[in-house]
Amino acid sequence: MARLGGKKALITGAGAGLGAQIARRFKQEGAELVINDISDDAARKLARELGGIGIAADVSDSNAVREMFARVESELGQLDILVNNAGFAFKPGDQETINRVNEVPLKQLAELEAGGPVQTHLDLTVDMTDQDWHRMIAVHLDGTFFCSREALKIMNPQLSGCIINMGSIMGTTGGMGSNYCAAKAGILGFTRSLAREVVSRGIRVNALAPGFIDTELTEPLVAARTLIEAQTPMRRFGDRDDIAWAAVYLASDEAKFMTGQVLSPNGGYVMSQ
């Protein structure tokens, strides 16, 4: 099939994980890629085995997304797709919120089956620094907002296009942080908003809220991920393209009706976005 034959995309944070795997059924579907990344190696490698464009940029510097789209359009002419994938859940090299986030929740169960009072707590909040909190606000929400402006600033005299941005389950349950949460139920507000300033000039935005996929997002969850799966009514996580073809769904012609939604697919962890 060409789904998503003679469409132009550009996709976020795709050197690897979920935004690699959106490329790739992209191109099978017959887009025209082009491959952003923080890192431009990643970049590159993935545009070369897709017969893409590799262009490194952080997401959350205007500057650099203002460049990028600026060479999309010379080099395209046009942009038909927006995924706004970017994204990350821990730091690099932050092994102490990944040990609680792996060891906390274990241990108030296991002090709660004891008949309590659970003496272990998350404290993620009242430990996070000024950075921790900027960083993640600026690469998701700031990198959803920059990315899209300068996309409208393509996408509006075609009179069409399509946005979608990658929220989470945890943007409206909360956990894994409080600002990785609030950035993602920021990114659903974004969604619903954006969706209906543009729809006049016939482009739709949605959003794509997963649960918990194997990927190298949730490779850190390795104590915790028995606790996940029990609350997971399909008792397991999901893979990437579980996720990828929801992207291929929304961006093609067969999702004409749906601007403002969240898909979420999260194995009934959730079941109502």
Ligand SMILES: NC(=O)c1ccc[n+]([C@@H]2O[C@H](COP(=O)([O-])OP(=O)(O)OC[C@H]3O[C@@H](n4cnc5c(N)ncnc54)[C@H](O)[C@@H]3O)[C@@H](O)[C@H]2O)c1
Contents of the next structure:
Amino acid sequence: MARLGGKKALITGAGAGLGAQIARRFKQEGAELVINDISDDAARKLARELGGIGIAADVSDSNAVREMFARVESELGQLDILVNNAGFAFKPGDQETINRVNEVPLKQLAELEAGGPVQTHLDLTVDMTDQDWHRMIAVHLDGTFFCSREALKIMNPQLSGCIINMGSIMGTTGGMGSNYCAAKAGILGFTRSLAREVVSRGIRVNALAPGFIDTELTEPLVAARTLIEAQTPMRRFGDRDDIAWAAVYLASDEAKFMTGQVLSPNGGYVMSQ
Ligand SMILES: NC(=O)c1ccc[n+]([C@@H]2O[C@H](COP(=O)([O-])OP(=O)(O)OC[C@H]3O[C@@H](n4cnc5c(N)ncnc54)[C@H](O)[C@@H]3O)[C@@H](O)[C@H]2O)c1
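To complete the pair, please output the form predicted in complex with the named molecule; the form predicted on its own was given just before.
So here's everything in the complex, that chain up top.
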């Protein structure tokens, strides 16, 4: 099947994890690819493997994003699908946050089991630096805005296109860091607003809100994993295809009546609507 045959797609943060798997499935379904990542090596490597163009750019840098889309327009002349996927949850080397996210919920449970009260606290926000806050918002929320704005310059005159933004269940439930959850919640609001704005141009805008999926991003969740699996009705983390196939669906004409929606493969962790 070629559910994306003839379509040209740009996926941000596609050098690894969910973005890379979305790229593989898009390719399998016939799309022509632009692979973006902040890592030049990762972007070029996957572009060589799958065919297509690899472009290194930090999505939080509006000039770099503008240049990337100018290249897309001049080399492809068209853009049908944008997946705003680039992101991170833990800043590299932030062992203190990783330790707290892993250990505090288990310590609190043990304290409750011992008759309470809870005396161990997460305290992530009170210890968050300005830089930790701004970088998280910059990559996820600014990046989604910068890339969408440039993509619309190509999609608007086409009177067609599809934007998929990567949210998270954390944007709805909270958990992990408040900076991550604020960014993801912002992405869901941005998705709904943009969907209403561009519907008259034949452009669809939707979001994915994955639950916990096995990628490098969730690797640090070691001690917390058992608790998360216990809270997930399917009792497991998702795999990359659980998200990649949902992206294929949203990008395809099968989803032609879908806009402003949040599709959330999460093993039942959150059930809504
Ligand atoms: N894995 C999960 O459980 C999960 C759950 C919900 C949402 N998400 C979201 O899915 C997206 C992908 O996550 P993943 O699990 O594949 O993570 P990952 O760490 O495996 O891959 C993220 C990729 O994004 C790239 N990247 C990071 N910052 C970038 C930037 N500023 N510009 C361009 N590229 C950048 C990285 O180099 C990396 O290749 C993220 O937005 C994440 O928040 C992941």
